[in-house]
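Presented as structure tokens, the chain that follows is alone, the form predicted on its own.
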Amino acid sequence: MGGHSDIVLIDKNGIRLDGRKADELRPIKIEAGVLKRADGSAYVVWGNNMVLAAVYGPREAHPRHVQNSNRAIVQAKYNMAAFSVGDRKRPGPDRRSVEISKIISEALEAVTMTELFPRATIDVYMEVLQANAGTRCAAITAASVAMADAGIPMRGLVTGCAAGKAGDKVILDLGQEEDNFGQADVPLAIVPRTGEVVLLQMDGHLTQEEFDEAFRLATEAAVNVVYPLQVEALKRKYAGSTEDIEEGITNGGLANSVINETPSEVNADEIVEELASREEKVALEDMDDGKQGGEQ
């Protein structure tokens, strides 16, 4: 964060450089199922950010020494394309990309029913095609939709959003200039169903009161605005045709439970119960098959 600049980030009427008020988000668009060869995918346009996410798995983890005999591992890889910023970025991972990959892996793993897939890996790739501040929040939002699109059982979607401070005022969803020359940035990711925070960072300095306000702004925007857009994207994908719906139900994914719901009507508790009962039924059938085989 900068903090020292002659740029007026917020005018005397409380209007920001891009015309937004302090508590306004940039325009957001989310699409699910945009890649045919991935098990699940999503595309998020958040202001001038463009992020593509692809999910592969669950599949056997290689090499074998990374396997966990009790659960699956979630391996997320965040990358910014060389052309995603104004000054061409050096291709390949850097310290920032490695850090963001790690925290997103942990956040997604916290909501994934990894115990259902021992020795497996779920690989999540996030490619930032265009960057304009807030890419980690856009990336984890896209990744969560992609995982649901892949039919991976989850305890809830993960939704990202950020707030911070610029021009001595706490604001929501920092833009590029606010991120560069502002005083603080607080990205977070939350599970709207439970209120669990699975990612929280802070760059810069805030008082306790300012942090509380930033946390409130980001949380409310994530739950009330971004999360319904995630659900709506999954609805559009699976409500396309009867064949799409049947294929989605076979996959057993979170997305299928919201086909006939509006965002405000989604009951995540029922979704989780449905997924759990479905997996329990499969487990019991496998046990019965094993017993019958032994008796023969």
The other form holds:
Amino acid sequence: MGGHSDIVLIDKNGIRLDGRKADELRPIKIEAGVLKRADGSAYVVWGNNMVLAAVYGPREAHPRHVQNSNRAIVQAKYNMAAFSVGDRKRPGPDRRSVEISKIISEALEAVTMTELFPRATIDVYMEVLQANAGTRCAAITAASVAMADAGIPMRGLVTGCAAGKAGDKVILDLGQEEDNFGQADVPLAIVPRTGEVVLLQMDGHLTQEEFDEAFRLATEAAVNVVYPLQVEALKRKYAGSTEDIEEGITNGGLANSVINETPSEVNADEIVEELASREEKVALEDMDDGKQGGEQ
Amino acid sequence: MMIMSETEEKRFVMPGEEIAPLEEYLPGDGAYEEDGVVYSEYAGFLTLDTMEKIARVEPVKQTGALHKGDIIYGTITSIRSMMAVVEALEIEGRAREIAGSTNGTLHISKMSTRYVSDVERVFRLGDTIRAVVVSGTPSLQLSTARADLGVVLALCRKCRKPMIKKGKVLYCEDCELTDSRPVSTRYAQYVLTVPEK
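Follow the form predicted on its own with the form predicted in complex with the partner chain, if you could.
Zooming out: every chain and molecule, the one shown earlier first.
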């Protein structure tokens, strides 16, 4: 948002920069229990985002004054690695990551049965290894799988997904350029079983109708696509799932071939042609400048 | 012929996954009820007890919450006239930090299988003990009234070095000091850091 350029985010056929349609997600891969020393962990690859989540606890909360004598507290920490963005990110907490940590803590606390562990803390650490817009959604998706992996009692899993507006169209799951040069971004997290919204933010401007459409897109994608992948990740780890999971890739599209290095059988040639034609339109310098803005 | 408690095949369920209406099953361990429906609270394996009509979910991993019967290792942090205060350090056989308060109490009546006239005759400040959990909520209550429970490491009262078991008494090799106290049959046979599986 805010950035202004001549970049064409959506072409006349309604196809986005990375070849997706308006209501299409980037390919997602989720893996549970990847870290040996943590009580629970998960790894999420969401397009070009990579997030690792680790859970410790419930354990005695320190310092003592943060303890709640009736229930546990959830302390989530979101952190971006120095190498997660184009320009080196200065390590350590900043205003943005403190805010994201706070809202993710609250979202996870909403589903955790905290009343079972008085005076305890459940620590969730999310490390963004690579950022490409939508890291908080990827992070909370990973965190929720990691908590289930740690055996923490919950009322449901939490699933994150974002929608927004770019190129005057409401679209699902904004990519880096769409985030930087688009008009709005609506990250949200829901509990798929109840439809309860546990995290909702908005950056930019949307009309009531546009917001409703963005909300519908993100919720439906979270329930129908992302949540089944979370379930699948846990089943694969613990129940020896027999279903064909094939890395948990959601739908075809260009990003698929970028991640897998195995072009999707759909239309790899067409995409290459299309990319070539787009390169004429899109000034590459613009894209490079845009990347330095980081997420939002 | 008596019919044993029948159970169905174990199903893998997610946190918040619907198990059954409350009319069919009562929520057991790892399940909760909301608006007349029983849901799972863990990612884990569901067991439907068709005889008792109870739905239970076994989580993929146990948390560090202490329950009756768990065995813990801890140190004596304070001695009162009728009890000893124990700081629980580890759970035997579970590589998880203890959830919630680690402050346990060990009442004089639960210290030994025999009569204890004075707490100091059994425990001293700084002793490492192996104890069983009598109750985990609302506060941690412990017992050492069993041969394999009690002191597993005692410190010399003069130099604070670990004492060795020599015959029936504890002996400090440096000070040549002895201490006759009842100890666990597992004296000096313990590993404080739970080995990885």
